[in-house]
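What follows is one chain in structure tokens, specifically the form predicted on its own.
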Amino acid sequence: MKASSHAQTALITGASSGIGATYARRLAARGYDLLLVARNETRLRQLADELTAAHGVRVDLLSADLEQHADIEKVAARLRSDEQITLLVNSAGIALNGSLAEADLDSTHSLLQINLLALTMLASAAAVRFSLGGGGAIINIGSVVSLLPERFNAIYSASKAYVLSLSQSMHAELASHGVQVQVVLPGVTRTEIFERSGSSLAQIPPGMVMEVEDLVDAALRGFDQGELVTIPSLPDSSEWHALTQARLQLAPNLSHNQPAARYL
């Protein structure tokens, strides 16, 4: 594959379809070389051929199943060793259909492995090298369900709340080292995740469903603007800032040496 003239590479997980594949197309158009990570090597090769032909960038493939510890470590090792990687897009994720009581152990384990453990280990590997180098960026794909956990599947919602919290903490730790962190909170997006989880978009009002290209374009504009939290569907960003301020106002009273008076 033809090498590009620069040395910036984006590593994208879940790159064989949906949000990850769309990030690959958009970042290739921006001139990034790519390292695409997913289980489906056939799809990865098709996407790599498409992007090399369209943009002349270098596209490398790393076939990995992020449900497996050994494969997580394989990707993390590449992040630690490849100094050309300056951007990590943690896009891999799965969903579950049904309640917590209905969830089977194997499906729950798979979700937690991919949505939490793999994302955390890869973000950690990137954070170490990026902070030592004084630059780089990490984009974590969360979900708006982290803000409305009462309305959605408990395990998936909790996993995405973790992604939001982790990203906010990472920003606090890494900003002074020149590392940008962004967490993207999509609403309902037209991807394969619904069918894979055994649910369907057919029951969701069309006005609530965003096309994946629109989602990624909005997310990248938020990234360019330096946003920590990007909610592509939210018309007024001041609503998010108000929520953040309300949360921070709790800080002085969250830890005292005596219980609140109402408990005495």
Ligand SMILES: NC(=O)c1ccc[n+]([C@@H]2O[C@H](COP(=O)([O-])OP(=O)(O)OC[C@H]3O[C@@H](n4cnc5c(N)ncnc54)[C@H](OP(=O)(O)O)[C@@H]3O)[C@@H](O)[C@H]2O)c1
Given for the second form:
Amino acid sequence: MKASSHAQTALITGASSGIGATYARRLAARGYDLLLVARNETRLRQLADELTAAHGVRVDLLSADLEQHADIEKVAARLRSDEQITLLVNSAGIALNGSLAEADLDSTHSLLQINLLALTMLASAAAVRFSLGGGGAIINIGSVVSLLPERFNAIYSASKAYVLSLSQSMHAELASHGVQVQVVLPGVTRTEIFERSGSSLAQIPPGMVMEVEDLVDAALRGFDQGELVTIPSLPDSSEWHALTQARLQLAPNLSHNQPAARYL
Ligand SMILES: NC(=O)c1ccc[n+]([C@@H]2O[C@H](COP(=O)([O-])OP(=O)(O)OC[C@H]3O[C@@H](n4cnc5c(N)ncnc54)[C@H](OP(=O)(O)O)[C@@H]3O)[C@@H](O)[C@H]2O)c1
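Could you please show the structure of the form predicted in complex with the named molecule, as a counterpart to the form predicted on its own just displayed?
Starting with the chain above, the whole complex follows.
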């Protein structure tokens, strides 16, 4: 086992499985020390042992239930105080099944706590310290469903639209302070999220399902290229840029002192 040579630490939420665990493997291979956050300590410990043995990096665990305010605050406090942390990967998230009419209060509350509140407060804590230090990076895991809300569970899609919007605002606020922001929009990716939400990958055409290693490797290439929005599946990035351009062209006409003529 070689000693860690990298002074930088990545804090990864949702590190016990799927996309977060894959970020942990890839970032450890790049020499990052890690702080792994999730509820399942057994899985975090196994991953930590694997990565310490394979890469000689230091891996610490922080068990947290990101539905709980006290646990969100515990992780945020670590982000505020630990100067080794230079990268936050906000991957923890849950999905829901069914229509808006079928939504129940408990699972909706859980989703909003994890996908929105925890992600926001951790991003905020990182943003404050990173911008004071003039460096660091925040990666938020969104979803392509933010661009296709008509095609998926309403609450989940809206939560991911929030993540996209938040990340765009964060970039606008933080770029001049030397803080890199990236939002990753995965399509369907083979992880446990489907079974966890009572759904299944079985009905999805295999041509739409990406392996999680390919997803994270592509996302990290986008990160290395300094992309704000990375859509690993999208073959032609000019389509995304055209959409952004069209949106920004609305700007001069989105606030006037008179309603548009068609409303008069
Ligand atoms: N897979 C896809 O097709 C897909 C597509 C687009 C976007 N995404 C997004 O990718 C992110 C990662 O999802 P995944 O696909 O990797 O799913 P996953 O394999 O189910 O992983 C979810 C992670 O979130 C953690 N988590 C869940 N509830 C938590 C809680 N209450 N407190 C703390 N951690 C909690 C889980 O850890 P514990 O259970 O140990 O707490 C696990 O590590 C999510 O934000 C998801 O919305 C996934």
